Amino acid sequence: MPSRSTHEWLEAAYAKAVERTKERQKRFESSSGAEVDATYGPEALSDWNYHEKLGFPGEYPFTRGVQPTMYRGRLWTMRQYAGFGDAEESNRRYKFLLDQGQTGLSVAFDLPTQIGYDSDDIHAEGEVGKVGVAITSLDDMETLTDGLPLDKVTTSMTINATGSILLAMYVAAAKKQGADLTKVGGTIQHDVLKEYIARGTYIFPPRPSLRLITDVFAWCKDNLPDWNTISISGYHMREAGCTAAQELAFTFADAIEYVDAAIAVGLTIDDIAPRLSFFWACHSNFLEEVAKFRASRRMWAKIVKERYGSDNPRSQSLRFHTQTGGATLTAQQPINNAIRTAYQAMSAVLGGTQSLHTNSFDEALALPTESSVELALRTQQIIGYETGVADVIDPLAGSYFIEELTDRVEKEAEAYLQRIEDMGGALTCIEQGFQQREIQESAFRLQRMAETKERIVVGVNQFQTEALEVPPILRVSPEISQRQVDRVKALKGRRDQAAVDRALADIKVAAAGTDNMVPLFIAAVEAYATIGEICNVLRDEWGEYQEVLTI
């Protein structure tokens, strides 16, 4: 039988089948709106070079993974994001998760902590401990980490505008434990640029905020060598509505801005790149997400090698944490979210993540309960220990569709990255509202597709049920919030106020100059200065950021 091309088969046999039985929708497409063909054959990879595009695991361009053994060596870190109420309540949750087999901590902070207000501040009223744990001072951090050996347990802290101050508290708590700082590992998110783009928990204008980030880079290089100094995040931009390709492009544009800022103050690419980490979302388009993760590694390797001239494999290796899609969770039929999360987690594993958080099925309604968190963790453990997908490195490699899609996502992201470069870089684009507008337009398109049922969301716009399904809800007791407020007031009454005042005065002088701020923050928190007091000094010196209107 003579051979046919995939195109010829589509034009003949497939077209006749479609005439007999119409396809279930007019058009199949990726998150960016690019059309997805019915099938892919060798023609999709006609100019494709294995060694250029893939190589071997643990080698440039790292498409197949950053370690030669990947999960055959050890599984990804199962790092469930948690925190609520006060430090005492969250400490109990962390110990529970570690007892259930979690392999790393991930701290969620409440909104006052994220934007630099003490729990007893009038601006914090009604928000203390609601969406994360309230940490006002070193006293809270000591309670949060009580019984957790900080030189043995790695901790990820999702904190940005106040990231350098929370890092100072964590370092001070580790020192009080007697920990060797050279063995203290973890990650601080500290990615403030994406706050201006998509999330909103900023305080200071971008340029002084960049200074705090490069101060952390420099201090950690010499004092906290195992710490990941930033987690450059596409997650929140994806949650706000951007496409998979935009997620990569906007995140790498931010990464370039951070690296350039670090080089401008005397650091080198090889000083900082080995301690950079990234943070991706994983939404429900299963194969596109796998392709996105693979493309991200290849893109970063090329940026480090071609833009910055580094041949250091540790600098070229993109290490990332993944969180399943919070925006994909539904309040309707919430148990369905457990299924969504399982597929998203599997996609992240097939894409080669180093660390993973699986959302709990009840998170569209409230903070997760202990039982829903346990189920989310068990989801990861079942994938890792029962499915066999971790036994082979990059098992989808060589699939015509996966490789074509990986190339396509990379090409779309690179085109966006070039646009940002041509406009003057990420910071200039943020100040002009470019990324914000692009995300808004993408989010509007996604919403319209759901409203017209071009995109089916099970239980929301199709397959609805009359019954209202409400699982048990975790509610933060007002008594816990009040206990935290009382705790802060008591601390302020018993500390050495003169020592606090001296430390804050030193910070004010340094904020007007160029000295590294991290040692001063550590000294201040060791005197039990609070996050609000430190931030107020910086507000007085640097001002506050005003949002760019994009309409």
The other form holds:
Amino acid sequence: MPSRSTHEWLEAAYAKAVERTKERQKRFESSSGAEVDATYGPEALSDWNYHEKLGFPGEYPFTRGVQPTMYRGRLWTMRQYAGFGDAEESNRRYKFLLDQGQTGLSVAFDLPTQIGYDSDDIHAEGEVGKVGVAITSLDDMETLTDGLPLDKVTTSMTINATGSILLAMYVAAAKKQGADLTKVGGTIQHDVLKEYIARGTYIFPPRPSLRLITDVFAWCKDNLPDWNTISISGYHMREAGCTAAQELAFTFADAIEYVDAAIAVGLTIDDIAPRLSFFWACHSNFLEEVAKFRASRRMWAKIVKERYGSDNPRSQSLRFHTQTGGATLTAQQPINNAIRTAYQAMSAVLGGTQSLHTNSFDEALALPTESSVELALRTQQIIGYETGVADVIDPLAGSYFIEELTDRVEKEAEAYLQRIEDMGGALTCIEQGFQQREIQESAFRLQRMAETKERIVVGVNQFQTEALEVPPILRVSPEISQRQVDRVKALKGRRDQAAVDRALADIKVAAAGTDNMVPLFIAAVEAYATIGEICNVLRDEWGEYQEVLTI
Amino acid sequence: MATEQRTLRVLIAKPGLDGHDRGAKVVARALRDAGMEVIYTGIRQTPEMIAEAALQEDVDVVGLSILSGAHLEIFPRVISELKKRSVEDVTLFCGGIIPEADIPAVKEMGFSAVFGPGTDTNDIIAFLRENATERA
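Here we have the form predicted on its own; I need the corresponding form predicted together with its partner chain.
So here's everything in the complex, that chain up top.
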């Protein structure tokens, strides 16, 4: 056989074959619209250096994974995001999930808690306990964590604008349990920049928000060494419509903003980087997602080494949580979502995630029921224990296409990141609505593609059925919300009001100065000051963020 | 039919506290591309703010998007604020995560249509062209 390149084969033999059998699409493309060839060959790896591009697992640039043993030592943490109603109800759900073999907790808070309103505030009406658990004071946090050993179980809390206050409550609850704070582990999301871009639960303007974040970095370094101080999230921007490469670029731009803010207040890269964690989405383009996870590790390792000059492997290694794509779930033929979720979970595992949340099939309809959550958890257990994919580290490495795609996602993301840098960085871009506009464009393009059937969504624009299956859904009963409101009112009546007032006055003084706020938050929540009271002091002092409207 | 009338003015609003604005923005953009005048409020709007915007902008249509599950509590408050301002002849529609079982209650409140996940924006455009008329 004369030796031919893949390109030559595509031009001749393949082109001829296509004349006989037409391709089923005019163009095949990645999530960002880049064209995908019919096949990839050894040329994809021609000037490719294994040690430079991949390295061994646990070694720079960490493309293959952050630990040398990966899932052969321990599987990823199976962490289902849960929480609804009041603290008592959610505490029951957590105990159920731990009994089912879940290995870490992940707390969903209701919107008033996320935006700094007490359950009995007028702004909270209709929202108490709806999308997560209502936590107004330490009293609720104690109920939430009752019977859960906080020095053993790790807890991830999806909380941003009020992250430092919820962290204070968690620490106060752990102290009450008598836990050794050096053994208390977990994560707060605390990534406010992406709230301005996509998720929307901001309170304060960017500068004071960044200060709360660096206060948490500094306080945890000395007092809560095992805590992941931030979970820098691409997830919500992806859910809002951006592409895989944009997800990486926007997230790393935010990360750079946080690291720069920390360095500006005197911390070093190695003080903070080992405790940074990341949060990616996993959507349905299976191989592109695997490539994205691998590219993300390599990109971050390079940023930490080249931009910040750190040679500490702990600082360079990007640890991440993954959640399957909520926006890929359909209300039509909801059971199909279980299959989508399983494939997405598989690509997260092939991409080397440290922890994983699998969505439940009924989440395009309402909050998931106990049985749908159980199925989602079983999906992870089947991948981990039955499929064998966890037995070999980075098993797709060396595939022509996977390596080509990993390089391509990285290149696209780097170009985007450069654009953001050239415009002045993440924060300046947010203030100008850049990321918001880019995400909207991409979301609109995806919508149009579904409407013209360039993009097939099974059960929605193709293979529809008339019969509407309506599985049972979870509802938070109004009595539970009312019970929470009553509990908050009762607490406000029985606590030592003078102690609360003193603690709030201290917060007001510190907010106008530069002292670390975290110890003051702990003192305030220990006096049973509420989240709304603390946030109102800060609102008075700092003002509130105004959304940049980009329509 | 609304073909000979002035351009429909549509307010797209996000009541409640959730920040999921992907759907609201996609709909706003699609309606604008279809030639309607669209005002988008942004997220976290109180019922008072929405009703005030509907009044000030003199809209023909109000579309509400909510994904937090608070629709049964918040929608009636929006409607009562609209009434307080005598904005009663607007066409109301909504979208987001509205469980099937709640649709009759939502329609009872005065919403002419509920557009959930997976909706083709052409269906919303067609619906408004068919049903919404310019206010007197």
